[in-house]
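Given as structure tokens, the chain that follows is alone and in the form predicted alone.
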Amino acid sequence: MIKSQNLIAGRWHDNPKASTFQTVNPKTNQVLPTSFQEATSEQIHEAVAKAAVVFDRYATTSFSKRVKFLKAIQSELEAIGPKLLKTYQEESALPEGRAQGEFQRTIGQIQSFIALLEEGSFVQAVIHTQGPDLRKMLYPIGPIGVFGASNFPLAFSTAGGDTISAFAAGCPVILKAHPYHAGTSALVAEAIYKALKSSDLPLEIFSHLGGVSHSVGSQLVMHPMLKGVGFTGSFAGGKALHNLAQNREEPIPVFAEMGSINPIFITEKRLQTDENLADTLAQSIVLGSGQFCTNPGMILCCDSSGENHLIKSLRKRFNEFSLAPMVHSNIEKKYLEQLKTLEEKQTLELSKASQSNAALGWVTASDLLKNQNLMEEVFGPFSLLVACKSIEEMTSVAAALPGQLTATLLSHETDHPKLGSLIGKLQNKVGRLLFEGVPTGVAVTQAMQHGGPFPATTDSRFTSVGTDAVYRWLRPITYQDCPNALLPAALQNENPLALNRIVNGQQTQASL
């Protein structure tokens, strides 16, 4: 039985007077049976206020206790795997393979943060004993509001990277479930609740809020005891939350991953020699019905011949695809509206696939530079092909681009001496710069940077993927001339956690 109530500070609240909502199967358009309760203002306040009360206790909890908690979450999720994946598919219409892959990614993310806590050096302990005794480390910032993502019901939602990284940092989490996969979210929330009960930690460090109304999220962000926000979604949604947070009496950070067109730049020599290029690009554009934040929404081709062979090949391949429905009706509606707007533009040529909603646009670089609104994201199975006459023209487009999560430069080795200026422009625009392959698919490793200059994200210094995501929820604090017994374990003379620390400029695990 899926919980329809809100989980508030360790207690399931049943509110018979609450407004309710249901999820819909995008494949059948059938309304699913569970009626979920909308969180009230009182419940939102209680969730944040009680998280703030227990914050000090959780912030100083040992890494080993946090490890036990994360392992318990992993075990509880694995125990409900079949039921969870069934609900995931009903609410998203995503295929079984995608569901299994995202489930394993969610488990893998938890394992990576377990390893991070077991090693412990992420707190970046620095000790200086010459002069005043100064000892610095990273410390959690407080209760965090996390918003579930519509296109990743598991890996970027209730037990996704934002939540698990916040728990690893020592921060309580108030989760705002995405209403279009509320059942999936509720099942995961119950797994986290059960894990908490078995971990000897305060139950108040996790709450789960439901709601269709934007008011639930707005009230959460505006609560004076909330200290940070994690969000993955549209530019409009992320920017609205960011603006709310900055207009509070005490502004707080919002780490929002928003829109990105992830441009791919292809040199003429690569265009002529890569026989697999059209297939690779076509598969990337339509992967997951185009519902990846790293979907290649723009492809720039250097083609002095003007023959446009690539777009002809892509059109042919697009007509062979039969795509699954998009994860919910609002995404599909917005996508189709954007295609209709593009059709009306005289500078752009649009072609639609015969068996799906996949589409391709074609425009010259000179027209694109005159109509830079064409650089806005179209979230779905769409890409805009841009015909460039030279590497110099591609460089001009790169200079005009807004911030992106990724950019890809596909070239031939004979092109390398001519690419310096283009690379220079691109590395100022992106968080990840690829030189082979396509941007879809994000490796969950410490070396991954999943973030980029605005408007891709609200803070390009941080990542939402990989263990470095933990640094969003930490801040530095220095203890000066503090008695050893009063120091956090990470800074004590004995180094009881056996951390790698910087002591008087030297990295060491030795005690003082």
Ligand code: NAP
Contents of the next structure:
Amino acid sequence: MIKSQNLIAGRWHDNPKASTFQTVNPKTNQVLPTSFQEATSEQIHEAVAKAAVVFDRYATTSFSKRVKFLKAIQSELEAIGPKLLKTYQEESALPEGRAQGEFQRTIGQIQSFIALLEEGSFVQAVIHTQGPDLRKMLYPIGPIGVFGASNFPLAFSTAGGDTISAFAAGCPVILKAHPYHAGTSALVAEAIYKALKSSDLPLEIFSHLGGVSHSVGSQLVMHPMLKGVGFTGSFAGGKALHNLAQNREEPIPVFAEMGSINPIFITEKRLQTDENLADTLAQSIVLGSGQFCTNPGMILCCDSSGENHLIKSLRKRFNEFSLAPMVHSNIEKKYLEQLKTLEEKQTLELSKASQSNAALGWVTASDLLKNQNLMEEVFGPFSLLVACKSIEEMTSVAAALPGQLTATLLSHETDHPKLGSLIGKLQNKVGRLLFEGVPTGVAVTQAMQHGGPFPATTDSRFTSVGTDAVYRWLRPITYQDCPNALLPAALQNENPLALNRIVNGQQTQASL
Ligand code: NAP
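Please could you give me the other form, the form predicted together with this ligand, since above is the form predicted alone?
And the full complex, kicking off with our chain again.
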């Protein structure tokens, strides 16, 4: 049975008077049976207020207790794997391979935060004993609101990177479930609840709120005891929540990952020498029916022949694909509306695939520069090809682009001396710059940067993928002339956690 109730500070609240909503199988349009309850204002308040009460206790729990908790979440998720993936597929229509892959990724993310806590140095302990005794480390910021993402029902949702990084940091989490996969979210919430019960931690550090109206998310962000927000979704949603948070009496950080068109720049020489280019690009554009934040929504290529070989090969390749439905009819509706708007534009040539809703646009770089609204994200299996005359023209487009998660520069060795200005412009625009491959597929490692200048995200200094995601939920604190016994373990003379610390300017694991 999937829980229809909200989990409020460790208790499943049944509210027979609540408004309810159901999820839909996007493949069959069948309405799925569970009627989920919309969270009330009282429940939202209780969830945040009780998380705030237990915050001090959780913030100061040992890393080993947090490790035990994360390991328990992993075990509980593994125990419900088949049931969870069945619900995931029913609610998202994402294929079996993707479901398995996303599940493994979610488990892998949990394991990477376990390793981070076991090693412990992420708290960045710095000790200076000459003059006043100053000892600095990172400390959690407080209860965090996390919004599940529609396009990643597991890896960017209830036990996804935002939630697990916040738990690792020492922050309680109030999760706003995405209404398109409320059942998947409820199953994961139950797994977290069971893990908490076996971990000797306050049950109030996790709440799970359902809701199909913006009101639940807005009230959560506005709650005076909330201290931070993690979000992945639309520009409109992310910006609205960011604005709300900035207009609170106490503004709080909103780490919103929003739209990106992830441009790919292809030099003429590369176009002429890479036989697999059209195939690789086509696969990337339609991967997951185009519902990846790293989907390549713009491809710029130099083709002085005027033959436009690439668009011809891509069109041909597109006609061979049949794609899974999008994760929700609303997302598909928005995608088709955006295509219709593009079709009406004089400057753009649009071609649609014969067996799916995949589409390609074609425009010259000079027309693109005159119509910069063409640089907005079209979320789905779409890419806009931009015909450029030269690397200089590509550089002008790069300079005009809004902030992006990624850009890719596919060139040939002989182009390298001419790429300096283009790389210079792209560095100002992106969080990740690729020189081979395609941007879809985000490796979960510490060196990954999944973020980028606005409007790709609301804070380009942070990443939402990889263990560095933990830094969104931490702030520095210095203890001055604090007696050793009163210091957090990370800063004590004996270095009981065996951390790598900086002591009087030297990196060391030694005790003082
Ligand atoms: P969304 O509309 O941004 O919604 C995501 C979450 O944010 C939902 O839980 C939603 O709450 C909440 N939310 C949105 N606007 C809000 C507001 N003004 N106040 C309070 N809460 C708000 O995204 P979506 O539903 O996942 O998909 C819609 C579109 O977003 C897609 O068509 C696509 O264009 C884009 N998208 C982009 C990415 C990306 O990675 N670039 C990923 C996913 C989606 P409610 O449930 O209450 O509405």
